[in-house]
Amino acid sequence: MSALRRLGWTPVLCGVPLVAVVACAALGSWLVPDATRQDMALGVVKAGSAGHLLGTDKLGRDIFQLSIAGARSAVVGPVCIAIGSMVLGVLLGTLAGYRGGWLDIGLSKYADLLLAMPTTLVALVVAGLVGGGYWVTVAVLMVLFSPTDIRLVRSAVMTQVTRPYIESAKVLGLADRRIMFRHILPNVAPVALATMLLNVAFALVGMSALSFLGLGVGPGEPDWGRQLSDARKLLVANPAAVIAPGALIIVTAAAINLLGDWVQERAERSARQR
């Protein structure tokens, strides 16, 4: 109880749904191997029917099984987007904050340009032009999400550069690369981690929106956004077909957001104590 009191309830309350979602993403193909099996003769069945906890859609697919199987595409892509944008943000933001000068100006303008663009619309246009599938959409969003990481890491690095331990490292003749990635980076890592968690939530919503519009996963593949799109006309026949994926998106994104805020608060508190 003492450890729980020190951590607070936020990581526990957020961790329960996130662990369940990650378990479904990792074990979905084993838990529900026939999630996409169609039964046209069965048609739409309401939630609570025998053998179908959340009912079925117009193709006779079980909504509960689809929701479990859809966790993989709904989670893997956003996590890859957040990690990729964090890597870009750490590399470019560290260079911009440490080097300064024309490199800082160029990278800052690059970040400002991307931030001015509507992320979902740009991803929709680019993925549509290149005939993109799931991973093309992930790559596009990875680039579009990186400016926030670049700016935050750059700002954090600039506050570290003026501190005495960096001046001492320069006097000792340490290489710039070692100073940046061995001395400065550990001090800005909590900021990058907190931003990565927030980006997972934003990417989850973004990927679900693109899947709803017909990009990302292919037709018939399990995905929460695709489920919402396919079940739009089932609000009367089987409301659970729409409510289940929508609730999963909201709960997962909210839990990740709250966990990201908690990590950021802890990082800021530790920084003040140091």
Second form
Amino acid sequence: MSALRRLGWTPVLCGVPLVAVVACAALGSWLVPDATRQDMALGVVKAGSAGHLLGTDKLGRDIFQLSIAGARSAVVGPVCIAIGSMVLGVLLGTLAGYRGGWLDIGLSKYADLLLAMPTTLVALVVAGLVGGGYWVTVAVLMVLFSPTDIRLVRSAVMTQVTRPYIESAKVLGLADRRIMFRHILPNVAPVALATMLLNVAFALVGMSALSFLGLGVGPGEPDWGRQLSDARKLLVANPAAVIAPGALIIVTAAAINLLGDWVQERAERSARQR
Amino acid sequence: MAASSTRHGVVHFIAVRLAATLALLLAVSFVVFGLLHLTPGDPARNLLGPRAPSPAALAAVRAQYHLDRPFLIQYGYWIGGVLSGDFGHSIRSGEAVTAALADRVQLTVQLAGLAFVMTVISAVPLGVMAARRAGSVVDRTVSAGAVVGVGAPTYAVGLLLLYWLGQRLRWFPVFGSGRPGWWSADRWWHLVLPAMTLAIGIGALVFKLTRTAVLAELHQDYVTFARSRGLSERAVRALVLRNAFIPVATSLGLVFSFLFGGTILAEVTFSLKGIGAYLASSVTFKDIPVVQAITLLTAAVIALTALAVDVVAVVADPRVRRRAMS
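Having seen the form predicted alone, the form predicted together with the partner chain:
Below is the whole assembly, all chains and molecules, this chain first.
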């Protein structure tokens, strides 16, 4: 109880839906093995029918099972994107912030170029022309997310570089690589982790947007964005087919965002106290 | 003397900023032209589309796009055409890309404009109010709503609104773009729901920016000083708002970028025939000339907006001017 008072309600409120989504992602193929089974003869069934809590879609697939199975692509890709772009951000941002010079200028121009365009548009065009597919969109979004991470890490590193401990490390003759990754990185890590968490939410929204537009996951694969685009014409026949995946994306993204804000606030507070 | 040197500085700043914008657009145009070669397969076959190409057709398209010349020469021919308003012909329909875009640009401009107005008239006052009552129940409620709104995907919000306000309550039309025309009430009526969808996501962003900016100003010394001198709350508020306006206005470039990304999803969600939906379907069909045209035009609009906003900020605010010139 004292732990709850210390941490507040935010992690609990956000944690419960997130744990549920991650559990569905991990256990989905075991919980709902037949989620993508089609039953053309059945067709669209309204929500609340016997055996189909949320009804079925045009292909006779059960919306409830499909939504559970869709958790996997909503977790795996976005987490990979967030980790990958932060790895790029830490490597390049640390180098840029510590070394400066032409590398710094080059990276900031690269970031300017990528940030000059709407992410949705660039991701749509590049992933679409390359040919789409789940891992292609993951890779594209990873690259598109990296400039903000590079900038964040760069500026965090630059505030560290001027501190006395770096100077003493240099005087001791430590290798640059050791200074960057053993001494600076731990001080930058909390902010980087909080941003990574927030990136998972943006990546989830971005990935399912691409799936909604017909890229991302292949046809027939369980995915919330894909479900939304398939169910667009079912607003009359079975509204639950739209509401379920829509609400799942919104709730998951909001939970990650709130948790990320909370972590970020604490990371910044602890960085200030040090 | 001082005035003329200031004017000189402003001109210098604008010249530098303009050069940077042109350099950015040049870089973007290279990337956009490169899209033709990014697509897997032979560019000539890609330009001919799904039809089985005859050798004569292949030779014709190679000559038309100068595909047998080096990349830079190809680019030169292409950018020359672009600068005279010629983006080539659509692979799918065969019509000139410029004409096809002209048919669709009105809807997108109307949609983005309506969404922008909705965003500003709702998010800015809410942001100011939340900042003035920071920590109150109202502030926390709206701020929590903004977190949900910022993360909520356009297409999901759009479909939920379509279901609730369109299908259930029948307040708004659920299908079509309405009768075209700048002053067509039918068209604007059809755009309310899509614009509202866009405004929720972008409004959440603008709300956050406004709240942060006003809150930062309220903590400034001049506010305490103005209050201690006995200035009325009204006068203090006017001072704060004027100062907080600058960071909000300079973020308009970002807002525009979000707006253009959002229109793609909003148009597809609501089956509207605008530039965004045209881009999405052209990508699916690998209609490269159309994709190139829309990508480049979007980049140009966003870059020029950012430039205009920066210039206005420098001209309007002496503090920004001083910072920009140092």
